[in-house]
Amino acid sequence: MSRLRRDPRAERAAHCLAGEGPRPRYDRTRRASGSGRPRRDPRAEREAQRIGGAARLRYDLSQISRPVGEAVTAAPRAAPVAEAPKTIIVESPAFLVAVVPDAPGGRLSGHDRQVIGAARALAGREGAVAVIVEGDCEGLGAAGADRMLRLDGAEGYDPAARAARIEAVLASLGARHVLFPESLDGGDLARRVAVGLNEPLFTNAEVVAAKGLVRPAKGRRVEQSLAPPRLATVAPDAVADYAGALREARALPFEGSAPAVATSIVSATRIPADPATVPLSLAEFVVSAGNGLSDLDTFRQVVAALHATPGASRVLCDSGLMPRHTQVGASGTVLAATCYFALGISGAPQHLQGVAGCEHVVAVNTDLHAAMIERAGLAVVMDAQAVMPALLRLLAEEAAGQGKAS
């Protein structure tokens, strides 16, 4: 650890104001160099909070002022160099690291991106990352793929046939490492491929580096490490995405065909989650009622119209207005929802604990200072009783508009 040594003379020279009179004059508040972080200037901030009227000094403390004056303007950060986005090309890779993403619906999931990031870490400068996708998939270059191998997507659910296809591709690709996401489908595929190729599989890796992979075992009491094996699955949220410049994702040709596999699956149908019956802890979108609501019938209509799962605060559950299993919070259910829509909920700490994992929060409350309003990405300060009929009306109008047009 060596720190840059200060040079007091140079600092002083930087503060010197050019050509003012016979004496050298210095402006000590000016920052010439340094980390480039804007420095606070309490005096200037205070000055900016001062409001009109010269009779007495008056300050408006609620106003968070923009710092004024030259003293605190940040030295411009190394200006973002606006160069043309450069594509990194690995012309003749020393080896390949293959990734088989889930890519549901032709888009990489967050987990897929992490796996490609892990593959990038294994590939380093010399290697190339080859992503094997079925059907079209966008955004591979930005996620860190050097090569792309596209198979024709198959219809229907037949994991054994998919594993056979991937095995055939891997046999012709000759990749040094193959990574899968440890998700429901990806983990299933990885195990089928490993058993099919009769190779060991390193499952649920939490660290992926050229030095080695690490996974938890025995109920997280030990961890097992290994030099990068040929087949591995990567745990969710353990490895960072690729953050470098765009890569080319050049299409690789694939010759050879996958063997046909006889299947004993008679039929497979997808049943989307029914928001009305899905357990609260699994729900994707929860609309919740609090003590501020009095009209719960309208609330139930809103929940149904929004295709959401109903929730409630403890007050409503205690008074028997909502069933106990809908209670959100520390002593109820901790949500894993993407969006939480709170109507008339103050946001007590015990309630907010249940919402901590929700990415988006929408709140309607009459109280501007409620904790829920502060937590929300979209906060509406008004009577929830008035918003609910308006929501219903709007949704009904949309439905009717469609009905007329079709």
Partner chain sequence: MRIAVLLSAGLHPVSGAPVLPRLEAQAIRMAAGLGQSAEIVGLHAGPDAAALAEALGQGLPRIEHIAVAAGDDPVPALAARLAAITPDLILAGRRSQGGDESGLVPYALARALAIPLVSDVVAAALDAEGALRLDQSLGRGALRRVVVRGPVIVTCHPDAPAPLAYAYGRARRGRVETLAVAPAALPVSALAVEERPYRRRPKIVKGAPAGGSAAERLKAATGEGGAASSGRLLIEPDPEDAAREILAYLRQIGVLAPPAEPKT
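Positions refer to the first chain, counted from 1. C-alpha atoms forming the largest set that superposes within 1.5 Å between two forms make up the rigid core. For clarity, every value in this text was computed on a predicted model and none was experimentally measured. Compared with the form predicted on its own:
After superposing the rigid core, the Cα of L335 is displaced by 2 Å or more between the two forms. Once you line up the core between the two forms, the Cα of L96 stays within less than 2 Å of where it was. Taking 2 Å as the criterion, T326 counts as shifted between the two forms: its C-alpha moves by at least this amount when the rigid core is aligned.
The form predicted on its own is what I want next, because the block you gave corresponds to the form predicted in complex with its partner chain; please supply it.
Shown below: the chain alone.
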């Protein structure tokens, strides 16, 4: 059996396009009868693989053997939907671990978050953490609270009355453990509650775990450990914050009422200390000057207008422009302030160590790549000498507006 012999001239004549001008033109995609397989057209195959519907050319290489045709139109892709943050809900806890934070100004302090983290270690998977607050308080769910019990804030400050309210709440709550921060207010409240409930108090715990609590004793020469008691206080910077997913912080009603307390206190109010005389280690708001400042008189006006505690970098203290007790850093004073405002400070490693415990850092510097700018939560890349007068004008306008409103 013999196959047909190819006729190149006939195939070429079959490909010729008539009426296309004086010069002959040929269609290579046309298949002549009796000839071999059709000749490939790479351009047409490439066009068939193109995916339309996009500004940038895209091709589907899996369509190699697809016959020549129209371009494939890809289905529009839906934009990815951001998943809502997961909230952990504990419906029926086996027991409760109560926390009584200080919560100054309706905000959890760093120490309060550590106490809630310690409560989470005691609660584990079966228990739940209930936070008892007076007035409104934000960020309880993120801090690790499963329940929240809100008490109406009492007028003035009566330690005995506050302790009586907490005792009434604990009696109705039935918590297995109750934790307080070992602070000026939290430690005093914990001792008053312990006396009122006639229960022992484990103070200054530095290790909190489900197996037991540990604290130093005898000048930190020995350690005392005890199975988790009902009442305990947690030392500052001893337990890590809660770093898990968001918790529910479900509100719990308080059906009882605080008993009347016989006290000889007629009135109790808080007298704020002069921020200019507060030690840096106890200051809540610190404004510091660095080598980028030359007008220290304006700097002192800014400190007074902001009702802050003055601080300084080591360069200014070494030159004698600022007192030595205002030096901030590892070689000076390590801060635990809520807010730190740095003016003209580049941020040496020792200085950054001194502000590592600050919750909020605001920096003003001309160098965009300064270490203090990178550390700051709010940065102003500008000359501090120009920022200070503008800040004083804004504060004066704000004070004038409040005076007219009153």
